[in-house]
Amino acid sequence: MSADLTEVPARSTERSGGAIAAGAARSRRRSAWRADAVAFVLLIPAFVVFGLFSWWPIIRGLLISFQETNLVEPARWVGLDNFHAIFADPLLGKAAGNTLLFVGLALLIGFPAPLILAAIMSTVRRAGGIYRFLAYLPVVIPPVVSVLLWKWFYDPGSGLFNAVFGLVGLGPFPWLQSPDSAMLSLVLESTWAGMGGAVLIYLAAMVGIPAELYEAAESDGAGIWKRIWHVTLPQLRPTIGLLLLMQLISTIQVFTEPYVFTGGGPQDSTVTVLLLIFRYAFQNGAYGQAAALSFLLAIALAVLSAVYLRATRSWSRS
């Protein structure tokens, strides 16, 4: 009898404890739900702005790629005619080849240049701020102004480069007038104008490399080039990978240099894909073909980015 009397309060206590725990769990769920709801409400303006100015233009461009339109009168659906038209254009292959040539030259010249410059600047003990300022200065100059400045440098008659080479009996060189040298001239200007940002990123990444690694390499007798090869470059691999992807995407979309420098000439040697899109839209009025080629370019960039990230996944893990 006494045992039964002691079990009843114990069961009552257990049920009471279970009810308290269940109530606490419901309270936590309600708090989490309220937090999620508040976060969702706060994100609504961002969703609206992002959708209106980012996703809607993409969707609108995709729709136009299947239409014939002058953006004023009602559009007419034409199916895949715009895609057939751009694939039948003999200039498309030329533009794609020129774009790949620009990308290849930019990777060969423009990609290692900021890394080498940053490695040299990281060893400077005095006036480092001045060097960083000078390295970044071209970035703050408007792109069109930079191109016009270099257009004077390349001038075959009174340009700076031919004047300098003339001092040692060389030239004059047809920098922008020859199909053989026009694309290289564009790449040189593009490298000068854009490498300042990459230099600062590399310098910031180098600051994070532990000094003990360099001290250990020095104690093993490693010179400056071995320290760069065995310490600096492995530590910068994630940064190098990110900047390489960004450069690939930006160089494939090159437009300002060929448009302002040469207008695609001479002999269409600097016509790029983006310049061809511009011609479709604003010279020929073929907005549907411009949208179709833009859509194909976006797919190519997405595939390239996915393949690149897949291939370099181990870099980010190391």
Second form
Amino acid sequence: MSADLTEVPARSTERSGGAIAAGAARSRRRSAWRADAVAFVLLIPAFVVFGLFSWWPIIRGLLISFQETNLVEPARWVGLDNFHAIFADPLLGKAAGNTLLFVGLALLIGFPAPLILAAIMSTVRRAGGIYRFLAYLPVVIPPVVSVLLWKWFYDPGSGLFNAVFGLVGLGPFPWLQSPDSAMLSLVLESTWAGMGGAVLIYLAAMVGIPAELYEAAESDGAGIWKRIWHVTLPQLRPTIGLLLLMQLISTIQVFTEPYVFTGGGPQDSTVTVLLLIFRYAFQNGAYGQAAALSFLLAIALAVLSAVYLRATRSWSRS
Amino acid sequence: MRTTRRSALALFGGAAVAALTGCDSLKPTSDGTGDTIVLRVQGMPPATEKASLDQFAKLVADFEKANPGIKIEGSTNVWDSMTFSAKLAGGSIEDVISVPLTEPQGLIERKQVSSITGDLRGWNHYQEFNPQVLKPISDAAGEVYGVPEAPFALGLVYNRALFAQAGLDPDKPPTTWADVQAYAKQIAAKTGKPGYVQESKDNQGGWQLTMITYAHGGSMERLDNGKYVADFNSAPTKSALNLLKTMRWTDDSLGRNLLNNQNDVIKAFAAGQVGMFLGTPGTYRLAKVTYGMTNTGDYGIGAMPQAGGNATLSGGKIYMVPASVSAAKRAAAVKWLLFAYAQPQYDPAVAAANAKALAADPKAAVGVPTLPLFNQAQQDKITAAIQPYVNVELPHFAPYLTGTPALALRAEPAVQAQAIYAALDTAIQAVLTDRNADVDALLAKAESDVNAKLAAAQK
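Having seen the form predicted alone, please provide the structure of the form predicted in complex with its partner chain.
The next block holds the full complex; its first chain is the one shown before.
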């Protein structure tokens, strides 16, 4: 009996324990469902906004790339005609080459510049805020205003740069007026206008480098350049990598500079892929071709973004 | 709790649906099916031009009084190629739009604007419209798509002060391109400022090369077996480009700023920095009102210089009705266009009243000459009626007014005009920035590129 007695409660406990466990699981599931439902409800506005203003335009753009449309009458399906048309355009190769040139020059000039500036600024002991403010100032100036300002800098007659170079007997340089120097001129302005953000990110990352590493390097007799090379740069590696990819993605989409500075000239030397898309759509009214080229550009950017995400994950793990 | 969740879901769902359906309420005008048609029209002057704005308000009041079923909503929006298509697709474009004369052929070709011939025919004076003025805003079948506000022919704008400084007679602008070359060289040598400035970007280089080609007796397109093909790879355009090349590299009379659009050029002209450029009398208004030219007495304009073509390109501001506008609204829009723009260019009393009101603002430009929208006799009556209120230096327009009637008015290329202009922008830029530019090779390449686009467009 006792055994029975002892067994019964045991089985009873087991059963009731199982029931409790099952009930708890059900309760957990219910509460998880509740949490999901609440989250879902809260996400609906975001879904609506993203759907209306991001996803639908993307889908619509993709559809238009296979259509001929004037945006008023019903669109006509044309298969791959728009893609054939853009590949037959002799300007496409030129625009792709120019875009890569811009990206390459921006990497060469625009990428190290904020790193060097941040390294120098990080050594400033006093009034660092002023330097940070000055470095960031160009970022808050509207891009078109920056470009118009630099247009005057580059003016071959009365511009600032030729006046300054003229003082030391150099120039005058044609800047935007020559196919050989136009793209470089765009990159210089773009670097000035955009590096403030990168400087701040580098500065923030530099603050996070443990001081002991520098002390150890110093005690080993390392000078400033060795400290930068052996401590700062390795510690900044993830930040450098991320900014590199972000710069690649943004410079491939360069538009404002060639549009406002040169209109793509001289001799198509600054026509970029985005400017070509603009011309297809808003000068020629070929919306299908514009959408088709946008689609191809989006694929290129998606590949870069995939690399970006992969790199981000691997750096996070490391 | 469940009820609360359901309520919340319903609330959010309802909000989402409301947000979606609410898009319709974003449409700024009624569809014209109600009792009152609300017509949104471009062409309202900005608040900074008070006299013009007051005049516009009076025009609207008078129109609404005469047309009780139509309400006008003025818009200060101006033509913007970047936003036009998006607004058209979104249904938020105005019912009456104002475009420069470079645009109508493209808009007609892409079927983005409505023919208004049917509605225009009901007007008593329809048959009296100057056919030369209507041609650039008509399609090949003769359907009319707009009403010009101030039709012009392109001419040669020049700075009278720089002419005098260079030892040239300000009352005698060049009438041939050989003269333009010689005068530009003299201005550059004597004043240190560019004697002549050529537009070269944003498709405006190709647009201006079209004018010079017409003046040299050439054309940009020709019909070949019923299809348009490029026609600019020929002697007239080659002469035009070689002339510019000589002016740039031998005479050094074009200055150093070689990438310019129209705004760049007019801005520099208003500041007294340009000897000559190709433009319409309407550039007077832009130089004075938009770019603050103070010495307006320096503004001079002559007819388009010639080199055997005896022709010029027409220009001006055109009011059109987007194809998305309903038939009822289109009919109302044509009533407005006739009342606001055609009637004042036909009826001397209306023109005089408008000029008087505008003259109240010294910053306004009153009496800038235009081509006759109807016939010369009617235009002379208008000119006489507004004469007391004119505040522009009319004698400085005399070379233009006497020289232009002798020229044939030619329209922009009928098909893919912007593609032609874009291809020729590149050729012009090459000539202006490369001493060794090969004009023949440049035009051959442009011809090949344009023909590919023309073929694709005429499939």
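Numbering follows the first chain given and starts at 1. Being a predicted model, the structure only gives us computed values, none of them experimental. The term rigid core refers to the most C-alpha atoms you can superpose between the two forms while keeping them within 1.5 Å.
If you fit the rigid core between these two forms, you'll see the Cα of residue 298 move by less than 2 angstroms. Relative to the superposed rigid core, residue 308 shifts its CA by 5.3 Å between these two forms. Core superposition places the Cα of residue 26 2.3 Å apart between these two forms.
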